[in-house]
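Take a look at this one chain, the form predicted on its own, written out in structure tokens.
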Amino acid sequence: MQPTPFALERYFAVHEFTARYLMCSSDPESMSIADLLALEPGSADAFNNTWLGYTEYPGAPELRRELSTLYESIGTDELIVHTGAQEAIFSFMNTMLKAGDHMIVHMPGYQSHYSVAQALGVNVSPWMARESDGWSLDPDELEKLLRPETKALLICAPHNPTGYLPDRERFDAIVDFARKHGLWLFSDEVYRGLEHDPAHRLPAACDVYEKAISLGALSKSHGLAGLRVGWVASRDRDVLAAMNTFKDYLTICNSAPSEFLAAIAVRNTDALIERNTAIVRSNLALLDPFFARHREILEWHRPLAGTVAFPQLKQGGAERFCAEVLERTGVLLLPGTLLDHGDTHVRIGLGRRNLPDVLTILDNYLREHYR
């Protein structure tokens, strides 16, 4: 298998650690190990005594016990911890899909949601979000995309890159469609918990559908990308058995220090999520007037959840725009071409504390060059 190069990650490989200002990061503000350990008295000593041997294949029991509290119906043996969400996506595609199968994928989206499957010979049909309606999904379109060989439906909610979140009625219609046709529902929920209004939070797909696979990660919801901890939760025994076996050819087991720190993070989920959503809410209060001032250049649909948004560039191409902004200001934005969505949009990140300062730089640039 030879997947298409991951365009977004190749872009970050060049710019992420050299650009002066990141304004396209999908993860929120992170913290130090010391800050994380400070959430639980005595944890620093326990961390220093962490045994550096192999951990259990599906994840440390303590971590899986903590993760199970994030769900209504999932037990510790219905979770598999992976080295980041990426490994979990790769594992699912390689174990549950084969050449000639068909999958429906929520688009625009994260490239590994479809490129890994395509490299395996799986046919992929995009289920396009409707920008004119706030990037919403229309469940009535799914029947038209269905084929006899369709095996899976992949959604991302809350959505990267648009920040869209379905309402409960639409979400239930998606689940009903998957159940009616016996499809695996792979639900990327790495932003779950970062709803800007907690009342809009959806249930985890694995809690409402027996063939759903819910994907989680500490990189987004908890702001701890450096721990490299992701997981899947599912009640489907075939999926769990296949992915556990396939993991033997990937990382086998996870990092013991990361799993120890991850358990602390999950025990303190509410505090970490409140921290991250507070940053996003504060930044949104600045972005609303920013986009109003520059409505002739950029147009956005205010996101409902998560730490990203996907405004449309109304003048020129996104690739050139992003390159010029980076060259002249040091601010890194992400052109929509890297998300297979044409040259008309840019992804911005909402979750960093320095956004007010970076936004001032971008504001001044637009005032100067787009009068």
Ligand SMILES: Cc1ncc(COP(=O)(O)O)c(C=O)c1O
The other form holds:
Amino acid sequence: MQPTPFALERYFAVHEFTARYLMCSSDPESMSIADLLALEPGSADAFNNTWLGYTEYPGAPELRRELSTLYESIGTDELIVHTGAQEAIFSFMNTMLKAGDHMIVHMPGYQSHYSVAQALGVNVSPWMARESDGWSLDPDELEKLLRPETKALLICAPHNPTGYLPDRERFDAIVDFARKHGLWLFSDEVYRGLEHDPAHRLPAACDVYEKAISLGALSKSHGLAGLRVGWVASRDRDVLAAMNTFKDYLTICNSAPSEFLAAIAVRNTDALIERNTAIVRSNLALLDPFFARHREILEWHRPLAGTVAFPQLKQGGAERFCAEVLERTGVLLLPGTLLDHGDTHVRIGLGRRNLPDVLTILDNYLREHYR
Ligand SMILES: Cc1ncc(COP(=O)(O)O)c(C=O)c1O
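Alongside the form predicted on its own that was just displayed, please also present the structure of the form predicted in complex with the ligand.
Everything in the complex follows now, all chains and molecules, and the chain you saw is the first one.
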């Protein structure tokens, strides 16, 4: 199996650690181990005493106990902890899909949602978000995409790269469709918790549908990408058994220090989410007037949740625009071509503390070059 290179990751491999300013990251502001340990006084000693042997295959019991509190109906044996959400996506595709199967995938999207399956010989139909309607999904389109060999429907909500979040009615319609046709609903929820208005939070798919697989991670809502902790939560026994078995050929078990720190993070979910949403909200307050000022160059649909937005470039190509901005200002943006979405859009990140400064640099650049 040889998946197409992950275009976004290859771009970050070149630029993430050399660009002066990042303005397209999807992970919010992170923190140090000391900052995290400070959330639980006394935990530093326990961390120092963490045993560095193998840990339990599906994840340390203590961590799975904490993770189960994020769901209504999920027990500790209905979770498998992985090395980032990425490993869990790879495992689901490899275990539950095979050549000739068909999957419907929310697009534009995160490349591993479709490239891994395609490399396995799975046929993928894009379910295109409607930009004109705030990047919304129309559940009425699903029946037209269905085939006899359709096995799974993949959604990402809150969505990367658009920041879209379906309302409860649409979400229920998606779940009803999956249930009616017996499909696995692979629900990427790694940005769940980062709703800009908490009233918009949706239930986890695994809590409302028995064949749903909810994907979680500490990389986004908690801002702890360096822990490399992700997980799946599901009540589907076949999925859990297959993914547990497959993990033996991936990382076997997780990193013991990361699992220790992850349990602290999950226990402090509310505080971490509040911290990260507060950063996003104050950045949005600056982005509103920025996009109003530059509406002839960039047009956005204000995101409803998460840490990214996907404005459309009204003049010229996105790749060239991003390359010029990087060269002249040191600000890294992400062209939509890397998300298989044509040369028309740019992804921006909303979750970093330095956004006010970086935005000023971009603002000055646009004023100078586009007037
Ligand atoms: C929608 C989505 N799913 C999964 C991932 C992978 O997350 P992790 O870093 O935990 O592997 C990302 C990372 O950008 C993402 O945006």
